[in-house]
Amino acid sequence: MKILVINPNTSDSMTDGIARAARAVAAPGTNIVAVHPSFGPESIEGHYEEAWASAGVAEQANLAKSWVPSATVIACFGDPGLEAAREVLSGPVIGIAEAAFQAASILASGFSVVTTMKRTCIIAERLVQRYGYEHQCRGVHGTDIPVLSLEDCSKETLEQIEEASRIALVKDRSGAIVLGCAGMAPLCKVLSERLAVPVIDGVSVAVKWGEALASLNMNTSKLGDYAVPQSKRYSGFAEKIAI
(Lines of atoms letter the chains of each structure in order from A and count residues from 1; the text may use other names and numbers.)
(Lines give C-alpha, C1' and ligand atoms only; values in the text may rest on other atoms or scores of the structure.)
Protein backbone atom coordinates (compact mmCIF):
# COMPACT_ATOMS: atom_id res chain seq x y z
CA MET A 1 0.00 0.00 0.00
CA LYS A 2 1.28 3.46 -0.92
CA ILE A 3 -0.04 6.54 0.87
CA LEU A 4 0.65 9.96 -0.62
CA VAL A 5 1.21 12.67 1.99
CA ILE A 6 1.09 16.18 0.53
CA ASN A 7 2.59 19.00 2.55
CA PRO A 8 0.93 22.03 0.91
CA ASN A 9 3.79 24.39 1.76
CA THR A 10 7.19 24.25 0.06
CA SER A 11 9.40 23.63 3.10
CA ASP A 12 11.68 20.62 2.59
CA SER A 13 12.42 20.25 6.30
CA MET A 14 8.76 20.41 7.30
CA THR A 15 7.91 17.85 4.64
CA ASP A 16 10.59 15.57 6.09
CA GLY A 17 9.20 16.03 9.61
CA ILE A 18 5.67 15.25 8.46
CA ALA A 19 6.96 12.16 6.66
CA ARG A 20 8.66 10.91 9.81
CA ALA A 21 5.44 11.38 11.80
CA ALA A 22 3.47 9.50 9.15
CA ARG A 23 5.96 6.63 8.97
CA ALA A 24 6.01 6.32 12.75
CA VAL A 25 2.36 5.20 12.75
CA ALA A 26 2.15 3.48 9.36
CA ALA A 27 1.61 -0.27 9.35
CA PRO A 28 4.34 -2.63 8.11
CA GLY A 29 4.14 -2.70 4.34
CA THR A 30 2.74 0.82 4.02
CA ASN A 31 4.97 3.06 1.94
CA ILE A 32 4.68 6.77 2.78
CA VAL A 33 5.42 9.04 -0.20
CA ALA A 34 5.77 12.60 1.11
CA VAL A 35 5.82 15.51 -1.34
CA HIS A 36 5.28 19.25 -1.52
CA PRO A 37 4.30 21.56 -4.41
CA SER A 38 6.86 22.89 -6.86
CA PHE A 39 5.57 26.42 -6.22
CA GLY A 40 3.85 28.40 -3.48
CA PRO A 41 4.54 29.72 0.02
CA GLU A 42 7.07 28.22 2.43
CA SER A 43 4.45 28.41 5.18
CA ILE A 44 0.68 28.89 5.25
CA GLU A 45 -0.59 31.47 7.71
CA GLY A 46 -3.40 33.25 5.88
CA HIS A 47 -5.95 33.14 3.07
CA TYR A 48 -3.64 34.37 0.31
CA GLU A 49 -1.04 31.72 1.07
CA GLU A 50 -3.72 29.06 1.35
CA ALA A 51 -5.04 29.92 -2.12
CA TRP A 52 -1.63 29.22 -3.65
CA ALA A 53 -1.19 26.13 -1.51
CA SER A 54 -4.49 24.75 -2.79
CA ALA A 55 -3.19 25.05 -6.35
CA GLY A 56 -0.02 23.28 -5.26
CA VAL A 57 -2.02 20.41 -3.79
CA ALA A 58 -3.91 20.10 -7.08
CA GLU A 59 -0.56 19.96 -8.89
CA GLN A 60 0.73 17.13 -6.71
CA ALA A 61 -2.54 15.21 -6.87
CA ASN A 62 -2.45 15.40 -10.66
CA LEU A 63 1.14 14.15 -10.75
CA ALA A 64 0.23 11.22 -8.49
CA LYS A 65 -2.24 9.87 -11.05
CA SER A 66 0.71 8.18 -12.72
CA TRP A 67 1.14 5.76 -9.80
CA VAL A 68 -2.31 5.83 -8.14
CA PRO A 69 -1.85 6.15 -4.36
CA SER A 70 -3.97 3.87 -2.18
CA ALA A 71 -4.92 6.93 -0.10
CA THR A 72 -3.83 10.56 0.19
CA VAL A 73 -3.33 12.82 3.21
CA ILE A 74 -3.42 16.62 2.94
CA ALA A 75 -0.97 17.61 5.69
CA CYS A 76 -2.00 21.17 6.50
CA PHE A 77 -4.58 22.08 9.12
CA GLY A 78 -6.51 24.30 6.70
CA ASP A 79 -7.13 21.26 4.46
CA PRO A 80 -6.23 23.33 1.36
CA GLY A 81 -7.02 21.74 -1.98
CA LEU A 82 -8.79 18.81 -0.31
CA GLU A 83 -11.81 18.69 -2.58
CA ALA A 84 -9.72 19.31 -5.71
CA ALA A 85 -7.59 16.30 -4.80
CA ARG A 86 -10.74 14.23 -4.25
CA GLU A 87 -11.79 15.05 -7.81
CA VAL A 88 -8.42 14.08 -9.29
CA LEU A 89 -7.61 10.92 -7.31
CA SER A 90 -9.57 7.69 -7.03
CA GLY A 91 -8.47 6.62 -3.55
CA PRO A 92 -9.68 8.23 -0.30
CA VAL A 93 -8.29 11.73 0.33
CA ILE A 94 -8.21 12.84 3.97
CA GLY A 95 -7.54 16.29 5.39
CA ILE A 96 -5.80 16.39 8.75
CA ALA A 97 -8.22 18.92 10.28
CA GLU A 98 -11.28 16.85 9.42
CA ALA A 99 -9.56 13.68 10.64
CA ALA A 100 -8.45 15.31 13.91
CA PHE A 101 -11.92 16.72 14.64
CA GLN A 102 -13.53 13.33 14.05
CA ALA A 103 -11.03 11.53 16.28
CA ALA A 104 -11.32 14.12 19.06
CA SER A 105 -15.12 13.91 19.02
CA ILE A 106 -14.85 10.17 19.65
CA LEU A 107 -12.23 10.39 22.39
CA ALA A 108 -13.79 13.26 24.38
CA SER A 109 -17.14 15.00 24.71
CA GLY A 110 -15.40 18.32 24.04
CA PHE A 111 -12.04 19.35 22.60
CA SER A 112 -9.93 22.46 22.11
CA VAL A 113 -7.67 23.37 19.20
CA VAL A 114 -4.21 24.80 19.88
CA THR A 115 -2.68 26.29 16.77
CA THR A 116 0.07 28.63 15.58
CA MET A 117 -0.70 32.22 14.58
CA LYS A 118 -3.70 33.87 16.24
CA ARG A 119 -4.84 35.24 12.89
CA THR A 120 -5.50 31.65 11.76
CA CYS A 121 -7.93 30.97 14.62
CA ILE A 122 -10.81 32.32 12.55
CA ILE A 123 -9.84 29.99 9.70
CA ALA A 124 -9.86 27.04 12.12
CA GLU A 125 -13.23 28.11 13.54
CA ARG A 126 -14.68 28.16 10.03
CA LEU A 127 -13.36 24.64 9.46
CA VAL A 128 -15.05 23.51 12.67
CA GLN A 129 -18.33 24.95 11.36
CA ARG A 130 -17.83 23.48 7.90
CA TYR A 131 -17.31 19.98 9.28
CA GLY A 132 -20.14 20.28 11.81
CA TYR A 133 -18.22 20.12 15.09
CA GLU A 134 -19.46 23.35 16.69
CA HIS A 135 -20.89 21.46 19.66
CA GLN A 136 -17.73 19.43 20.32
CA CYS A 137 -15.09 22.11 19.72
CA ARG A 138 -15.08 24.39 22.76
CA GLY A 139 -12.33 26.78 21.73
CA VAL A 140 -9.54 27.60 19.28
CA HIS A 141 -6.37 29.03 20.79
CA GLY A 142 -3.54 30.71 18.89
CA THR A 143 0.00 30.89 20.22
CA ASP A 144 1.54 33.28 17.65
CA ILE A 145 4.26 30.71 17.03
CA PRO A 146 5.31 31.03 13.37
CA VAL A 147 4.84 27.80 11.43
CA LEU A 148 8.50 27.66 10.39
CA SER A 149 9.56 27.80 14.05
CA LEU A 150 8.24 24.26 14.34
CA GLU A 151 10.84 22.94 11.90
CA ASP A 152 13.42 22.96 14.70
CA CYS A 153 11.16 23.13 17.73
CA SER A 154 12.95 24.58 20.75
CA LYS A 155 12.28 23.73 24.38
CA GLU A 156 10.68 27.17 24.79
CA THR A 157 8.33 26.58 21.84
CA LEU A 158 7.25 23.21 23.22
CA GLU A 159 6.61 24.76 26.63
CA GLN A 160 4.57 27.54 25.04
CA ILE A 161 2.34 25.02 23.27
CA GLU A 162 2.03 22.99 26.47
CA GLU A 163 1.01 26.05 28.48
CA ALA A 164 -1.55 27.10 25.87
CA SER A 165 -2.97 23.58 25.97
CA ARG A 166 -3.26 23.62 29.78
CA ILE A 167 -5.09 26.95 29.67
CA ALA A 168 -7.42 25.64 26.96
CA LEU A 169 -8.29 22.49 28.91
CA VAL A 170 -9.29 24.52 31.95
CA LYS A 171 -10.92 27.49 30.22
CA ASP A 172 -12.91 25.41 27.74
CA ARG A 173 -13.54 22.46 30.09
CA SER A 174 -12.25 20.22 27.31
CA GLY A 175 -11.11 16.63 27.49
CA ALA A 176 -8.75 16.59 24.51
CA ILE A 177 -6.42 18.81 22.51
CA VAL A 178 -6.25 18.97 18.72
CA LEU A 179 -2.92 20.23 17.42
CA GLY A 180 -3.71 22.81 14.76
CA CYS A 181 -0.65 22.47 12.53
CA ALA A 182 0.99 19.56 10.73
CA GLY A 183 4.33 20.88 11.95
CA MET A 184 3.25 20.04 15.50
CA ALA A 185 2.95 16.33 14.68
CA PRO A 186 6.30 15.35 16.28
CA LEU A 187 5.14 16.91 19.59
CA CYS A 188 2.06 14.73 19.98
CA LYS A 189 3.56 12.00 22.16
CA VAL A 190 5.32 14.24 24.65
CA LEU A 191 2.30 16.53 25.00
CA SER A 192 0.00 13.55 25.56
CA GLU A 193 2.27 12.36 28.36
CA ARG A 194 2.57 15.79 29.99
CA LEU A 195 -1.10 16.76 29.74
CA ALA A 196 -2.52 13.30 30.52
CA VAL A 197 -5.33 13.77 27.98
CA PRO A 198 -5.69 12.70 24.34
CA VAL A 199 -3.60 14.98 22.13
CA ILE A 200 -4.61 14.47 18.52
CA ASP A 201 -2.23 14.94 15.62
CA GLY A 202 -4.21 14.93 12.39
CA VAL A 203 -1.33 13.54 10.33
CA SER A 204 -1.22 10.30 12.33
CA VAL A 205 -5.00 9.88 12.38
CA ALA A 206 -5.33 10.59 8.66
CA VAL A 207 -2.64 8.03 7.79
CA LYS A 208 -4.35 5.31 9.84
CA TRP A 209 -7.78 6.11 8.42
CA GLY A 210 -6.30 6.15 4.94
CA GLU A 211 -4.89 2.68 5.54
CA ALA A 212 -8.22 1.45 6.91
CA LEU A 213 -10.32 2.77 4.02
CA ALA A 214 -7.83 1.51 1.43
CA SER A 215 -7.73 -1.95 3.03
CA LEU A 216 -11.52 -2.07 2.71
CA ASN A 217 -11.17 -1.24 -1.02
CA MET A 218 -13.10 1.99 -0.55
CA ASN A 219 -12.58 4.79 -3.04
CA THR A 220 -13.83 8.35 -3.52
CA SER A 221 -17.23 8.45 -5.18
CA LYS A 222 -17.13 9.85 -8.71
CA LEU A 223 -20.87 10.38 -8.83
CA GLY A 224 -21.50 14.09 -8.43
CA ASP A 225 -19.09 16.87 -7.47
CA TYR A 226 -16.06 14.57 -7.02
CA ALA A 227 -16.29 13.42 -10.63
CA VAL A 228 -13.02 13.61 -12.56
CA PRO A 229 -12.38 17.21 -13.74
CA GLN A 230 -13.10 17.99 -17.36
CA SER A 231 -10.11 18.14 -19.65
CA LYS A 232 -9.45 21.68 -20.77
CA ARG A 233 -6.64 24.09 -21.61
CA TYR A 234 -4.87 25.92 -18.78
CA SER A 235 -2.84 29.08 -19.41
CA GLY A 236 0.44 30.45 -18.11
CA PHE A 237 2.39 28.58 -15.49
CA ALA A 238 -0.70 26.42 -14.80
CA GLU A 239 -0.47 24.86 -18.25
CA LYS A 240 1.63 22.01 -16.89
CA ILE A 241 -1.03 20.98 -14.36
CA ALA A 242 -3.93 20.73 -16.82
CA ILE A 243 -5.98 17.53 -16.57
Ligand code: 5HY
Contents of the next structure:
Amino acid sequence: MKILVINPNTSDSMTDGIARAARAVAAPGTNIVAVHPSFGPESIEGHYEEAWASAGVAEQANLAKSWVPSATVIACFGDPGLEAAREVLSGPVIGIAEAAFQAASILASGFSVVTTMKRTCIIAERLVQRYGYEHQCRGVHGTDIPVLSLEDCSKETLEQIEEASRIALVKDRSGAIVLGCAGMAPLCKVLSERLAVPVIDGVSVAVKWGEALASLNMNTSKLGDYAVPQSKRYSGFAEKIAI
Ligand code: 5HY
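Please give the other form, namely the form predicted together with this ligand, since only the form predicted on its own has been shown so far.
All chains and molecules follow, beginning with the one already shown.
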Protein backbone atom coordinates (compact mmCIF):
# COMPACT_ATOMS: atom_id res chain seq x y z
CA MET A 1 0.00 0.00 0.00
CA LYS A 2 0.98 3.66 -0.47
CA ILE A 3 0.41 6.14 2.35
CA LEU A 4 0.55 9.85 1.57
CA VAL A 5 2.09 11.94 4.36
CA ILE A 6 1.51 15.66 3.92
CA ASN A 7 3.69 18.02 5.91
CA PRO A 8 1.58 21.21 5.75
CA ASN A 9 4.58 23.49 6.22
CA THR A 10 7.07 23.98 3.39
CA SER A 11 10.28 22.98 5.21
CA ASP A 12 12.10 20.38 3.09
CA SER A 13 14.21 19.21 6.03
CA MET A 14 11.20 18.85 8.33
CA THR A 15 9.38 16.93 5.60
CA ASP A 16 12.38 14.59 5.37
CA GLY A 17 12.38 14.12 9.16
CA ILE A 18 8.66 13.33 9.16
CA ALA A 19 9.18 10.86 6.30
CA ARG A 20 11.95 9.12 8.28
CA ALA A 21 9.69 8.84 11.32
CA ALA A 22 6.86 7.44 9.20
CA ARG A 23 9.11 4.94 7.40
CA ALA A 24 10.56 3.80 10.75
CA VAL A 25 7.15 2.40 11.80
CA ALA A 26 5.65 1.52 8.41
CA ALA A 27 5.06 -2.19 7.82
CA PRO A 28 6.95 -4.03 5.07
CA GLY A 29 5.03 -3.35 1.88
CA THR A 30 3.89 0.11 2.99
CA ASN A 31 5.37 2.83 0.81
CA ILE A 32 5.45 6.30 2.40
CA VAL A 33 5.07 9.23 -0.02
CA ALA A 34 5.97 12.44 1.84
CA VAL A 35 5.11 15.83 0.35
CA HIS A 36 4.62 19.47 1.35
CA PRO A 37 2.68 22.31 -0.32
CA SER A 38 4.19 24.26 -3.21
CA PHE A 39 3.38 27.47 -1.32
CA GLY A 40 2.94 28.62 2.27
CA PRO A 41 4.89 29.12 5.49
CA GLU A 42 8.07 27.22 6.40
CA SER A 43 6.52 26.50 9.78
CA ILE A 44 3.06 26.85 11.32
CA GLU A 45 2.91 28.69 14.64
CA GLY A 46 -0.35 30.61 14.52
CA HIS A 47 -3.73 31.16 12.89
CA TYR A 48 -2.57 33.08 9.78
CA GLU A 49 0.08 30.46 8.95
CA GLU A 50 -2.45 27.69 9.58
CA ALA A 51 -4.88 29.26 7.12
CA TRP A 52 -2.27 29.10 4.35
CA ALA A 53 -1.20 25.61 5.41
CA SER A 54 -4.80 24.39 5.11
CA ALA A 55 -4.87 25.63 1.50
CA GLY A 56 -1.56 23.85 0.91
CA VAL A 57 -2.97 20.60 2.26
CA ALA A 58 -5.94 20.99 -0.09
CA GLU A 59 -3.49 21.48 -2.99
CA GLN A 60 -1.52 18.33 -2.15
CA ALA A 61 -4.65 16.24 -1.58
CA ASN A 62 -5.97 17.36 -4.96
CA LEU A 63 -2.68 16.47 -6.66
CA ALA A 64 -2.64 13.03 -4.99
CA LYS A 65 -6.18 12.02 -5.89
CA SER A 66 -4.94 10.79 -9.30
CA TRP A 67 -2.94 7.96 -7.70
CA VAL A 68 -5.43 7.21 -4.90
CA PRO A 69 -3.39 6.93 -1.66
CA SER A 70 -4.39 3.93 0.49
CA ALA A 71 -4.47 6.40 3.40
CA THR A 72 -3.29 9.95 4.09
CA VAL A 73 -1.66 11.53 7.16
CA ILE A 74 -1.80 15.27 7.87
CA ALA A 75 1.52 15.71 9.67
CA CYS A 76 1.03 18.96 11.58
CA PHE A 77 -0.35 19.14 15.10
CA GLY A 78 -3.11 21.55 14.19
CA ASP A 79 -4.50 18.99 11.69
CA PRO A 80 -4.88 21.81 9.10
CA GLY A 81 -6.95 21.05 6.03
CA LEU A 82 -7.99 17.67 7.44
CA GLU A 83 -11.62 17.83 6.37
CA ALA A 84 -10.81 19.38 2.99
CA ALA A 85 -8.51 16.42 2.31
CA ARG A 86 -11.28 14.05 3.38
CA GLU A 87 -13.57 15.57 0.75
CA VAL A 88 -10.99 15.26 -2.02
CA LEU A 89 -9.55 11.82 -1.25
CA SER A 90 -11.26 8.43 -1.03
CA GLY A 91 -8.96 6.69 1.47
CA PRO A 92 -8.94 7.47 5.20
CA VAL A 93 -7.32 10.81 6.14
CA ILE A 94 -5.88 11.02 9.65
CA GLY A 95 -4.60 14.07 11.49
CA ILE A 96 -1.67 13.53 13.85
CA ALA A 97 -3.37 15.35 16.72
CA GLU A 98 -6.54 13.29 16.40
CA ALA A 99 -4.48 10.07 16.20
CA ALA A 100 -2.29 11.02 19.17
CA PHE A 101 -5.28 11.90 21.37
CA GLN A 102 -6.93 8.58 20.51
CA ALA A 103 -3.80 6.62 21.44
CA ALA A 104 -3.17 8.61 24.63
CA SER A 105 -6.78 8.10 25.76
CA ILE A 106 -6.25 4.34 25.58
CA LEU A 107 -2.86 4.33 27.31
CA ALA A 108 -3.66 6.62 30.26
CA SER A 109 -6.69 7.99 32.08
CA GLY A 110 -5.22 11.45 31.64
CA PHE A 111 -2.63 12.88 29.28
CA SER A 112 -0.78 16.15 28.76
CA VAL A 113 0.27 17.82 25.52
CA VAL A 114 3.72 19.42 25.27
CA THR A 115 4.05 21.64 22.23
CA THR A 116 6.17 24.40 20.72
CA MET A 117 5.27 28.10 20.82
CA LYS A 118 2.91 29.06 23.65
CA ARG A 119 0.76 31.02 21.19
CA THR A 120 -0.18 27.72 19.48
CA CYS A 121 -1.59 26.15 22.67
CA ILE A 122 -5.05 27.48 21.84
CA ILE A 123 -4.99 25.52 18.57
CA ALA A 124 -4.35 22.24 20.41
CA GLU A 125 -6.90 23.15 23.11
CA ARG A 126 -9.58 23.71 20.47
CA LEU A 127 -8.76 20.35 18.86
CA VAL A 128 -9.12 18.66 22.27
CA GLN A 129 -12.63 20.11 22.46
CA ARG A 130 -13.45 19.39 18.82
CA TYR A 131 -12.40 15.74 19.15
CA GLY A 132 -14.07 15.30 22.54
CA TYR A 133 -11.09 14.73 24.83
CA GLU A 134 -11.74 17.50 27.41
CA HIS A 135 -12.02 14.91 30.21
CA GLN A 136 -8.78 13.13 29.37
CA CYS A 137 -6.51 15.91 28.21
CA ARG A 138 -5.45 17.52 31.48
CA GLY A 139 -3.25 20.26 30.08
CA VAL A 140 -1.59 21.75 27.00
CA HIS A 141 1.87 23.18 27.69
CA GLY A 142 3.87 25.44 25.39
CA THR A 143 7.68 25.62 25.59
CA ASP A 144 8.31 28.57 23.24
CA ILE A 145 10.60 26.30 21.24
CA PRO A 146 10.31 27.41 17.59
CA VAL A 147 9.16 24.61 15.29
CA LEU A 148 12.17 24.82 12.98
CA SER A 149 14.64 24.65 15.86
CA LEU A 150 13.55 21.03 16.23
CA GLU A 151 15.25 20.20 12.93
CA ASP A 152 18.74 20.10 14.43
CA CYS A 153 17.43 19.44 17.92
CA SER A 154 20.12 20.40 20.40
CA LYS A 155 20.76 18.66 23.71
CA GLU A 156 19.37 21.74 25.40
CA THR A 157 16.14 21.61 23.35
CA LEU A 158 15.64 17.93 24.15
CA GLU A 159 16.23 18.63 27.85
CA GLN A 160 13.79 21.55 27.71
CA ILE A 161 11.06 19.30 26.28
CA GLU A 162 11.89 16.61 28.84
CA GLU A 163 11.65 19.10 31.71
CA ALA A 164 8.37 20.54 30.41
CA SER A 165 7.02 16.98 30.20
CA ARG A 166 8.07 16.18 33.79
CA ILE A 167 6.36 19.34 35.04
CA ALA A 168 3.22 18.56 33.03
CA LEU A 169 2.99 14.98 34.36
CA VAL A 170 3.11 16.23 37.96
CA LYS A 171 1.02 19.40 37.53
CA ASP A 172 -1.70 17.66 35.51
CA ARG A 173 -1.49 14.27 37.30
CA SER A 174 -1.18 12.78 33.81
CA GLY A 175 0.06 9.36 32.84
CA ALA A 176 1.16 10.06 29.28
CA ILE A 177 2.64 12.81 27.11
CA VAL A 178 1.47 13.75 23.62
CA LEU A 179 4.15 15.48 21.52
CA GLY A 180 2.48 18.58 20.12
CA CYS A 181 4.56 18.96 16.96
CA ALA A 182 5.34 16.69 14.02
CA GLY A 183 8.93 17.89 14.30
CA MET A 184 9.21 16.20 17.70
CA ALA A 185 8.66 12.74 16.17
CA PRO A 186 12.38 11.81 16.22
CA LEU A 187 12.49 12.56 19.99
CA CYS A 188 9.69 10.17 20.93
CA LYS A 189 11.82 7.12 21.75
CA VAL A 190 14.40 8.89 23.91
CA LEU A 191 11.71 10.83 25.77
CA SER A 192 9.75 7.63 26.43
CA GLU A 193 12.89 6.05 27.92
CA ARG A 194 13.78 9.09 30.03
CA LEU A 195 10.24 9.76 31.32
CA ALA A 196 9.21 6.10 31.78
CA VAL A 197 5.65 6.89 30.62
CA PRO A 198 4.00 6.55 27.21
CA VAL A 199 5.14 9.41 24.94
CA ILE A 200 2.95 9.57 21.86
CA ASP A 201 4.07 10.86 18.48
CA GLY A 202 1.08 11.45 16.25
CA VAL A 203 3.01 10.78 13.03
CA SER A 204 3.74 7.18 14.02
CA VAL A 205 0.23 6.51 15.34
CA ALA A 206 -1.42 8.05 12.29
CA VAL A 207 0.67 5.90 9.92
CA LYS A 208 -0.36 2.71 11.76
CA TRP A 209 -3.98 3.88 11.90
CA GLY A 210 -3.85 4.45 8.15
CA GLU A 211 -2.38 0.99 7.53
CA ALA A 212 -5.05 -0.60 9.72
CA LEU A 213 -8.00 1.13 8.07
CA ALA A 214 -6.62 0.60 4.58
CA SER A 215 -6.00 -3.09 5.27
CA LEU A 216 -9.68 -3.36 6.24
CA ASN A 217 -10.59 -1.61 2.96
CA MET A 218 -12.25 1.17 4.97
CA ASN A 219 -12.60 4.47 3.12
CA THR A 220 -13.93 7.93 3.88
CA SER A 221 -17.71 8.14 3.61
CA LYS A 222 -18.82 10.13 0.58
CA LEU A 223 -22.36 10.47 1.90
CA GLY A 224 -22.78 13.98 3.29
CA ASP A 225 -20.13 16.59 3.98
CA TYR A 226 -17.14 14.48 2.93
CA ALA A 227 -18.58 14.04 -0.56
CA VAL A 228 -16.27 15.15 -3.37
CA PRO A 229 -16.34 18.98 -3.72
CA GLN A 230 -18.45 20.43 -6.54
CA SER A 231 -16.55 21.58 -9.60
CA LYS A 232 -16.47 25.37 -9.87
CA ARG A 233 -14.23 28.17 -11.04
CA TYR A 234 -11.31 29.18 -8.84
CA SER A 235 -9.61 32.44 -9.69
CA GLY A 236 -6.14 33.81 -9.28
CA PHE A 237 -3.34 31.51 -8.14
CA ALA A 238 -6.03 29.11 -6.80
CA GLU A 239 -6.96 28.21 -10.38
CA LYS A 240 -4.45 25.35 -10.14
CA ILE A 241 -6.29 23.78 -7.18
CA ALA A 242 -9.74 23.77 -8.79
CA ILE A 243 -11.47 20.41 -8.54
C1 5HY B 1 3.57 21.21 13.44
N2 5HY B 1 3.59 23.49 13.32
O3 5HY B 1 3.39 20.05 13.83
C4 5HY B 1 3.01 22.41 14.11
C5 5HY B 1 3.37 22.47 15.55
C6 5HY B 1 2.71 23.60 16.24
O7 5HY B 1 4.87 23.64 11.43
N8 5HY B 1 4.25 21.64 12.37
C9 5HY B 1 4.29 22.98 12.30
O10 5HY B 1 3.42 24.27 17.01
O11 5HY B 1 1.52 23.83 16.03
